[in-house]
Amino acid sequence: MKFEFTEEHQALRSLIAGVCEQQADPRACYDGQSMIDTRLWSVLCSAGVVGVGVPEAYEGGGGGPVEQVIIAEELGRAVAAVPFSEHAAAAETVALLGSEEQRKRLLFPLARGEAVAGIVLPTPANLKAVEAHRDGARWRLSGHIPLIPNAGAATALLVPAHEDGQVRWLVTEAAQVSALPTVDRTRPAAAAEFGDADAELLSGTDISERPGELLMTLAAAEAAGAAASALQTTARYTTERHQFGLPIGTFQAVKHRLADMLVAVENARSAVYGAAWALAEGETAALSASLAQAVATGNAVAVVSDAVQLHGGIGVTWECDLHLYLRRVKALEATYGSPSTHRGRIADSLLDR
């Protein structure tokens, strides 16, 4: 496995770095009522970004793993209120199992960014709750999911279901979806209604891992983006504010934190990278996966706590952006399963060998 970024990759870096500098306001999802972005959202569709993952033959970027975890960094860093790690793994999934006659009518759409789609994991719970029939050439979904992660601006949605002993995959525009009250606006669940929705069975057989293994690494990044984000704001930070007449990043204690903080954003962001080149050679990603969610999210929460800290008091006023990366980090800790939990698969799978 070759473990290096090319030129091409540093590019892309740069080109979401620079877009999100001009164009992310994470806080109008807070001074109003808006689900996403719209501003940063329709640039980075005419930049066919949100499409990265998609073929080129149909209009998307012909990327992978590693270009979409690059993406989902950097707007992670803005705290960008856009759904492209949903809409990333949802669209990898019809392009994996959809027939081309699917692909040609759902994937164009869905790389131009003019269709925001969400995903719900085959999650024991999100199986049990939504049930699939056939009805003629179509399909129909009854159930209800209390909670989606970042669907609050979906307009399709991709289910998965128990047909015949194996989890199939079906995409519906037709559920009632409902956003709600979460403690990062910028990531707005919802919950989805399926009143016998009209729905539409994709052709492949199941590859039910995949999806939840992209979406970890993709969320997981978005984490790691933030820490950095918060680290290197409070570096600066640390150099500009004075007590007995020096920056306060002179003093031993200071030093040792952002020492210990750096430590943490890099390994967190090799945890993500680790698992995006196991998902780009198409190896089981499980493990890789499990590793990047739990040493990401649980490294930037610790790392955007302490940032708070070494701003002291003015860290946890509302103009201070701190709480933004707080309440992102906090919220993907907990959204796609926390450290501990993530530990635990990784040790049952060793001990199991």
Given for the second form:
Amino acid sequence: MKFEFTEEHQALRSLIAGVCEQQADPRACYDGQSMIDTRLWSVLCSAGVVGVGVPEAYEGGGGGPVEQVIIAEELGRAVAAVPFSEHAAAAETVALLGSEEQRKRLLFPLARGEAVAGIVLPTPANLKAVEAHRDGARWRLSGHIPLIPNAGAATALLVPAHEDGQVRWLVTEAAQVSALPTVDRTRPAAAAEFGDADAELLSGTDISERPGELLMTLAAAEAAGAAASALQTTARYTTERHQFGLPIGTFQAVKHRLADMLVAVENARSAVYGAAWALAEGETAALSASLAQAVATGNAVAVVSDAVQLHGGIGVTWECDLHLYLRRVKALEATYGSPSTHRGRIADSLLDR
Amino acid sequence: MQQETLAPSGLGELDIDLSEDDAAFAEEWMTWLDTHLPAMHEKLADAGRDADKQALARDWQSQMAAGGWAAITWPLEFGGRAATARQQLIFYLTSAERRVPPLAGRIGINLCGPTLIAHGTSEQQQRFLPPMLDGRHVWCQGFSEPGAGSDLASLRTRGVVDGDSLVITGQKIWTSGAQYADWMFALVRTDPDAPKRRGISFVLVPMTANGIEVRPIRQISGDAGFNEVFLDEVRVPLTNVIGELNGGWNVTRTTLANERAILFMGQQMALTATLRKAITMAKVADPQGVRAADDPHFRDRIAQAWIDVELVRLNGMRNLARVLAGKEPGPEGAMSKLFGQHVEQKLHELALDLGGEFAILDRGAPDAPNRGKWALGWLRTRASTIGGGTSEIQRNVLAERILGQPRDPWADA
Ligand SMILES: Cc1cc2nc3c(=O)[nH]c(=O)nc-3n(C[C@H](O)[C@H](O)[C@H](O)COP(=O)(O)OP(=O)(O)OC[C@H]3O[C@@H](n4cnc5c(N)ncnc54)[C@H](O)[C@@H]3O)c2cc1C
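Take the protein just shown as the form predicted alone and give its structure as the form predicted in complex with its partner chain.
Starting with the chain above, the whole complex follows.
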């Protein structure tokens, strides 16, 4: 039934948690110039995690949004510097809109993670910035996108463009992708200069909202995972750190803040799971995805900020991992629509019909 | 966006497998409702005074008991159905959907009955359960006292053993429904020298006994829902003590966690109904032509209210999925009280605020929003974060039990 995590789901969760515990090194992106946690990505690739949502016929894991959400949540818990969510949304686009021949050719490298995909969402601004023109059997893209979230390591881009009054999706490996310095180094953004880049057009013409909805849900899952981890760390710290002769978790100002953090974390998870199951059952998930975004990212910022506060001075040091979390959840909140943007969408659907 | 924005969580949405037994249960319950419910709805619509409504609620309970529906979670031998989690779910969902009236004696059935079943002697069970079930005896809960609210274990109403009687003197307060009740289950101090929690007994007191005086307390909304109960040398037989003398604290611990996981359905449906109505009204212009739906601040608050109600539903569904899979209720269950009561309060405040300047009008004023009911709902829900354990106490519970924080230094061991 809905919302029931099976034993396979639990096993997947533990697998990802274990891999992250041993392999994830988010600090690598801060100390060096790295745009991706290469070691973690390659372990995730060989474990078949990266292509979990790709159908089995194309060497994927044949999983769906519920499995993807579990993975994204665990990756968020570890502030893992891998573009799992964007890659998954890009692969989903190809799986939905590619011809059989395109799926065969494009999905294998995506499922194996040999290609790292970024995705440009079909916002009005992005659609205005890029033009596509036919060039024989191939296509050419021109224009400039100033900001593509978490595409710093992308070798391929999924790009929407207007063609004949319709939004169509193109795949290119020829764009000039330049990574940008970001506040959260674990999700490095990029700008893309197309300059007549070679591209191919996905044959499907559905104006599918699904890749965007999936991406919003997975990004929200990352935020929920990050918040859960920050809460866990903090609840441990408040039982260990003593002041006035008592563990600081004895003081109600601390205790009650922790309780509110718990509510915020569980609400974030509920919102994300609601969206995952809506996507899994093929329902229209626009509202569920907006709910997930509005709740999970905003709550995560509140929870991690509280976590910093409850750590005192140590919480505002470079050495303490909390700032990795704080940066990550703030970036997630600003990406793919702020909570108030999503509340606006919800209000429109409640009040303007 | 095609998605149904205000989806009621009907059974279909839950997508659970029903066994043959469950399906038969549902069928029987529906058929029973078809026969009995319409007449009761008619009578209730005509009832005016509180006392009439109270009499009807008793009548309804006796009908429900005769059909075997008054206490479905009780064991068969006591007139229950030992309902499975799925059956309870069906029952609560359809009760909310079909507006099944509440039972007059729900406090007894939900709180006292399970305690008697777990801790009573078979004599006590034979004596008290049948009239509790069919509404001949309506019960109230006499726990809180003027000096013992959140710190319930500090209660001071005395019970002195005298031969084979217990003589009770003291005061209870906030006792819901005491003005209509035939019996009260109460906590009294029977050993003043023992540590706080070890000197308390759980005792059943007839409200008709000599020495009992009930004084209604008018609530914030103007209703008289709860009472003060004064006890002056009230004599009850020792056979009315449930469990061991001085063992009352543990007797009260009979938990209802599984049931609570399912009860959220009713709460969520009530919230959805309120939200639906508030949204409908926000789209209608007030007498001066102003529509709340055009105000950006209200739009944001309405979206947030929808989000909150959805979260109550989603938290509940997660918890339900665990319970139906035979697992312990998760942290979502313990959270849902704290979050749910907060959501209820906020939602009613929003509904009132949507009236703009007209929100100040009360019942009787022609332009009062929702005929003054929003104001009433707003006032009534101020109690949501107090009754049944305040939100501060809930926060303590969450932090201590789920997040492993130390207990308050002043709390008892
Ligand atoms: C509508 C309604 C119906 C009720 N029905 C019944 C009934 O039928 N039977 C019955 O026995 N009781 C009933 N009650 C009583 C209810 O259980 C108590 O009101 C409740 O437990 C709080 O106790 P109090 O009112 O004495 O408040 P207090 O305990 O005095 O609390 C006052 C404030 O102090 C805070 N506080 C107290 N202790 C702490 C602490 N340790 N840490 C932090 N903050 C603290 C509280 O959260 C609250 O904000 C009812 C109450 C209401 C509102």
